[in-house]
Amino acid sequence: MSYLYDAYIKNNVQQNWFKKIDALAEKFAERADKYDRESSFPFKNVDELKKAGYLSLTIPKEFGGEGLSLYEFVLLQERIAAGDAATALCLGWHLGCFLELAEERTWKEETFRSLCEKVVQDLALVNRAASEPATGSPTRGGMPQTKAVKQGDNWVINGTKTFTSMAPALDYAIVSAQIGDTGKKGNFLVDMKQEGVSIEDTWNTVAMRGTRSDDLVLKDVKVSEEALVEEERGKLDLPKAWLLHIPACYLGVAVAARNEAINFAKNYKPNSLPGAIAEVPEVQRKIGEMELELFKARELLYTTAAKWVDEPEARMDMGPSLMAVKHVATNSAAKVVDLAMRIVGARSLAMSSPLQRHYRDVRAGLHNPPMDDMVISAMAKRALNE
């Protein structure tokens, strides 16, 4: 499997963080199967990646963290969810987080930097909540129901947000909220152990269980004038190229499907032929269509990640490339996995088998952001404003 990194590994600190990873992967995938079974966080995972400095990664050396940058992240999250697949969309938000505001510099410095400093000495996590029941995807830019109002010199926040992953290990969450009346949207810094702050055990779905994406339930959450961190600034934000953490996931899956399938082939020998099911044309053609398709989109996702990080000057442009990324990694993802069954047949659907798994997981990037008709309309537009 080594070709399929190798290519990607381009200097020393790559090397050394990637081979790192790669142990921890190698036992994440020897779990993955009894958390998504229990439908349990995987805090031995996360313990694990803790203690390796991970949640770290990019967070700005001047804070303490590594400082590394969007290549590094989305080439070692692909490895991780190769292993655990929950694992890595877990981690990928909390890193995430880090690196946008550490390519953006919204927030006040000394607020930054205690935050990171939190990370780096006291293994904190952190995630976004922003969906919500009423609005879906905050991608799509409806406002929040979750409100902030004034009192005094505190905020109090009423509200509930959906799909909060790593709820029952989060230490602190980026609340997004209507600020009063104004018609505006903020994000608060709140800590989880505060007064007023529940998670509802909600997650029940067939597909990255791991993640315990539950509920955060808010009710009458004081926190102080200060933890307004920032406030809605629209067309002068950035591309989320951070998001690129959610097609090197899934990607991922694909790859931990498409080994699977490989090794089954290599190894099934049924009396009706002479050899292994690999010597089958069909299996071959199968074979390297999963080929052909990783191919394809890992190819897209580590250039324009290289693209980000090598060409500063072109980011504010490279909202629709980004966008493409995920729905080509994503689709393909999902194709390889379905080769990779059709390769196995029947077996594959056995609760025993891996690929079922990966199966119900890969299916879940279809529906994180940015979701298809969105790509496709950014896409369309581009072309049309030429």
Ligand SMILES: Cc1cc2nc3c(=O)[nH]c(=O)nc-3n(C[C@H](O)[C@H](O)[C@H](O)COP(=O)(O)OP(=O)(O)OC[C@H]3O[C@@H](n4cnc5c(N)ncnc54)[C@H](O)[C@@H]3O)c2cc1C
Second form
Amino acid sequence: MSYLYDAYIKNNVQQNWFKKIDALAEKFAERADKYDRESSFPFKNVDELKKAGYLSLTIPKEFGGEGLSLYEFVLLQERIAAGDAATALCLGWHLGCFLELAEERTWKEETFRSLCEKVVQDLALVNRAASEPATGSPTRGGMPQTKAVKQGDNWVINGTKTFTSMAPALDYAIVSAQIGDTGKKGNFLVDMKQEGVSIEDTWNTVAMRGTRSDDLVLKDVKVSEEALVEEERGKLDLPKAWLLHIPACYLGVAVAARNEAINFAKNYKPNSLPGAIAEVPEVQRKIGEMELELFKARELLYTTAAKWVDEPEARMDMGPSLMAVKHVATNSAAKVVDLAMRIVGARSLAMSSPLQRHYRDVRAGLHNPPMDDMVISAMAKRALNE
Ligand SMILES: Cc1cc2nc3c(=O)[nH]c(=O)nc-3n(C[C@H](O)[C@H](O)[C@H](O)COP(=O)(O)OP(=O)(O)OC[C@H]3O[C@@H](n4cnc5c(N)ncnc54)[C@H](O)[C@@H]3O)c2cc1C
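Output the form predicted together with the ligand next; the form predicted alone has already been displayed.
Following is the full complex, with the preceding chain placed first.
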């Protein structure tokens, strides 16, 4: 195991999970290029994670899950991402849903229990479908154009959600919609087998191609009254700590790029030099810079995750700090990939090099929430309101 991970593995439960995930991530790394080239969903990776019990990681113990915390969640997600970033981002959405619901308990207990059981027993995959073309990122507060209208005892939902990661593999989607004409937003639990639910293959991007973040189309989808699982709340919401799976994911990409560059530097011996380029001071400087970026971003990620777990009373005030982790981590990750490519040189641009994939994937982190400008603004507000 690398010192990169040893520093953050603190007990046997983490050690055991890490070993299991580490072995799987090695295999994911071998398949990553294929899924990326095909822009196909990594079904095999997800099946292996299902068999390993990974889908239940953040489900509370009382509902049959592993009941693990934000800390273990980000630790394992980072490792998966160093193997295959698309697989990690997808599982991050699923596990993040359950971590948030477990910590906030905003759903009716029966509904939450029943969804947890579907994951534990039937290995169901769940994601939130919150983005739309008209609103852009849901974190900006726009009103969904997807609408749920009451008809008797049912809701009838119509609309299109964009960026629905895992679209071809999902069993349930938690769909944000306008509740009738109330001007309020709500979240509806939709079974993907429901009549009127379909997927449009719109995902044609340069980054995170394996996530298959396609459009989810809902046409006269009739769901029961209980499907309205959440209504818009107010400012009392806990900060979204589960979103730390996003910085963990892109730091995993950076670690993969760093490993590739160090390996190259140790083995590339042009005949203009007496040995490998790893001995060249400028190459060592770049390696040192990668390590520095990774150290500061990963320290921030893991100390913030540990604080969230160890100091529940501090959670309400942690919003801007959690957001800052995402800003630092995704920008550091982009810088590490850039440095790794500079070390490797033009070979990093070859389609056969994993670095060109990391270069594309790491860019997606900038457009996952919270976006940089929102982070800076939250930091400024906290300072001004002191
Ligand atoms: C790989 C990947 C996977 C994803 N998976 C999911 C998923 O599973 N489920 C899901 O719901 N979403 C998902 N998303 C969507 C994501 O959460 C965002 O909704 C999406 O990336 C759009 O964000 P955006 O910033 O590009 O768009 P926009 O919000 O439209 O922003 C575009 C530009 O307009 C500016 N802008 C827009 N509105 C404002 C405003 N109010 N104030 C200031 N500036 C503004 C932004 O700064 C930006 O420059 C995924 C995205 C990616 C890249």
